[in-house]
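Only one chain is shown below, in structure tokens, and it's the form predicted alone.
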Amino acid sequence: MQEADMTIIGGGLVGASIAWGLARSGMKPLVLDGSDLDLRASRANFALVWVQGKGLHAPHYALWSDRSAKMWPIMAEALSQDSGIDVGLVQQGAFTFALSDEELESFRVDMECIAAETAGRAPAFEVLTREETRDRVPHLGPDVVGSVYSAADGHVNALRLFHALHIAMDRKGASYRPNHKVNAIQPVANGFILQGDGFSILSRKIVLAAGLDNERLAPMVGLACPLKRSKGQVLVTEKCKPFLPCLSPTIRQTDEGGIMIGDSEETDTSNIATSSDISAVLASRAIRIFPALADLNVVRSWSGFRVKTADGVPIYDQSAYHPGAFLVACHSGVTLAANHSLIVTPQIAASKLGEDLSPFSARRFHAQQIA
């Protein structure tokens, strides 16, 4: 039987961020990944490094997101040195546009609540009127009634980020094996036996970073990962000259020219296919915000299931019954990549998660059930 000191189950953005971080510390992690046809959240992300509006009623999550966004320039530079790839990080702030007074008021209430719950430590924001928004963002449609602006937000090229992480972790000594779905995990005295089709590996430590599959794998090592179904859909236009003067959570122009339009959510389906009705709503709303988008062709659309926990807040956990088993689950794999690579991995390498991660334990769900 093959042996490994550290095995990461999952090679998406979260698993690769952790593998690269561990490899930078001198470890030689093994990464086991599934197949191309698996439900991969990394393919369906919007590539935002996003803080605005996160952490409502979860101030630790708001501050955790802000911390990662601030560390992103450090990570991008280190990743460029290790991989030779520029991931296209831009952090110049972003607007959330409102198409009704009720929508703008809802945004304002949520942002002020987050500011109060974090005692003012969350990033500053501005609630802008229609006129103030138009002064900063030209070419807006007449339906935009105002916006929320935060200077903390940004975005990257997610495809290059994924490529860079895999190149970097390989150069630093990690081993990557696709088509190695783990069917079973058996805790033993000196670690964990990982079994799949045609392989069996004894690993002294493991990290569950398998996205949606964490829900199945976690109970095998005494952990829990309650997830909720959350399907998102994205439209991509043909490439065009840079014309969007700003970033928003629903509309962004990539550094290669295409416009990405998203922010849908379906919670009552297991069908991975895209919906033309949802595409129509996404396109209509985007054109109301930026009418010039009506002149572009949509060349691609795709959908995917987010890795979204039951309360939307990430889970970082270590098994109390099997201490060498760790769990990382979140739907903000891009935003939190810097935290995962630079903060979480040293704690995993030291075999103990710090107190700063204790609020993210899945034990919070047990407490809610008891209450």
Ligand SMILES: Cc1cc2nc3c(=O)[nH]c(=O)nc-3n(C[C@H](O)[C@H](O)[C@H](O)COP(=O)(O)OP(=O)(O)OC[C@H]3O[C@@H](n4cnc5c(N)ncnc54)[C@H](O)[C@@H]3O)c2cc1C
Contents of the next structure:
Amino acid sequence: MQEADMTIIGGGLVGASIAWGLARSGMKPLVLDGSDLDLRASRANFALVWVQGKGLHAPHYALWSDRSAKMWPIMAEALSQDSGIDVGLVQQGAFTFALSDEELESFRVDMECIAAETAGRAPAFEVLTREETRDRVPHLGPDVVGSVYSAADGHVNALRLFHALHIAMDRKGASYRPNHKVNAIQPVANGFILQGDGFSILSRKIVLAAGLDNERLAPMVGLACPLKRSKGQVLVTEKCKPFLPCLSPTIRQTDEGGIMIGDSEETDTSNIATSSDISAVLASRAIRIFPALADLNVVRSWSGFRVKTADGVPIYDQSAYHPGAFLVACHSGVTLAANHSLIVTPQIAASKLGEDLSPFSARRFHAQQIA
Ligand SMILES: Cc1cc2nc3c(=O)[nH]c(=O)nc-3n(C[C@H](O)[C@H](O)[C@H](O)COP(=O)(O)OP(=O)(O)OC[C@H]3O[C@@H](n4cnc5c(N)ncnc54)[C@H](O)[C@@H]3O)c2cc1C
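What's the form predicted together with the ligand like, now that we've got the form predicted alone?
Now the full complex is given, and it begins with the chain already shown.
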């Protein structure tokens, strides 16, 4: 049987960030990935490096997101060195626009709650009136009643990030095998036997980074990964000259010129197809915020299922029953990529997750069930 020291199951943004981090420290991880028709959040995302509003009632997550956003410039530089690819990181702050007073009030309440829950350690933010917003953002539509601004937020080029991680992990010594879906994991005395169609591999340690399939795989090694359904849809316009004056969580202009419009959430469907009703709502909101968008043609639209845990907060775990089996599952794999490659991987390499990761254990779900 083929043997490996460390195998990462899943080669999406999370698995690739971890494989690259491990390979940078001199390990030679094996990455087993699924195939093109899998549900893959990493090919569907909005590419925000986003902190604003994250971690309501989970202050450790708010601070974890902020930590990653702060580490992103270091990671982007290292990634550029290892892959030769500039992922187009821009971190110049962002506005969340409100289209009603109720919306603005709800944003304000959430942001103040996060500030209080983190004892003021979450990034600073401003709640701006319509006039204050207009002073900073030209060409705003008449329906915008105000906004929340935070300097912590940014974005990247999504596909270049994914490509860069794969090139970098390969150049640093990771082995990547597509079309190697792991069907079963059997813990044995000296590691884990990974079985799929036509292969069987004995690996001393493993990292579950299989996105939505983590829910099925985790119990095979004594872990839990409760996920919830969350589908998001994105529209992209034709390319145009840089004209969007700022970044927002629902509208961004990519470094290649297209405007991305998104942030829908459907929790009641398993159908991956895009919906024209959702597209209409996304487009209408975007045009109310920036009326000039009405002149652009939408050229593409797609949807994807987020890898969203039951409470929306990431899971980082090592199996208590089968040490050497790690689990990483999160929404916000773009935002958290810096933490994954620079902070989580040394802990996995040392076979011990640190205290900073203990609040992210899936044991929190069992505690809630007991309560
Ligand atoms: C519409 C949308 C917008 C988003 N916007 C943002 C954003 O702006 N910012 C942000 O930070 N995040 C965003 N995200 C979330 C981000 O894309 C995800 O957190 C991230 O892609 C998750 O990566 P992953 O590697 O865990 O999962 P995936 O991308 O799903 O990768 C999992 C991989 O595992 C493989 N696999 C599955 N099962 C097995 C198996 N049994 N054996 C081997 N391989 C297997 C699959 O083939 C796949 O390649 C968004 C997501 C969506 C859907």
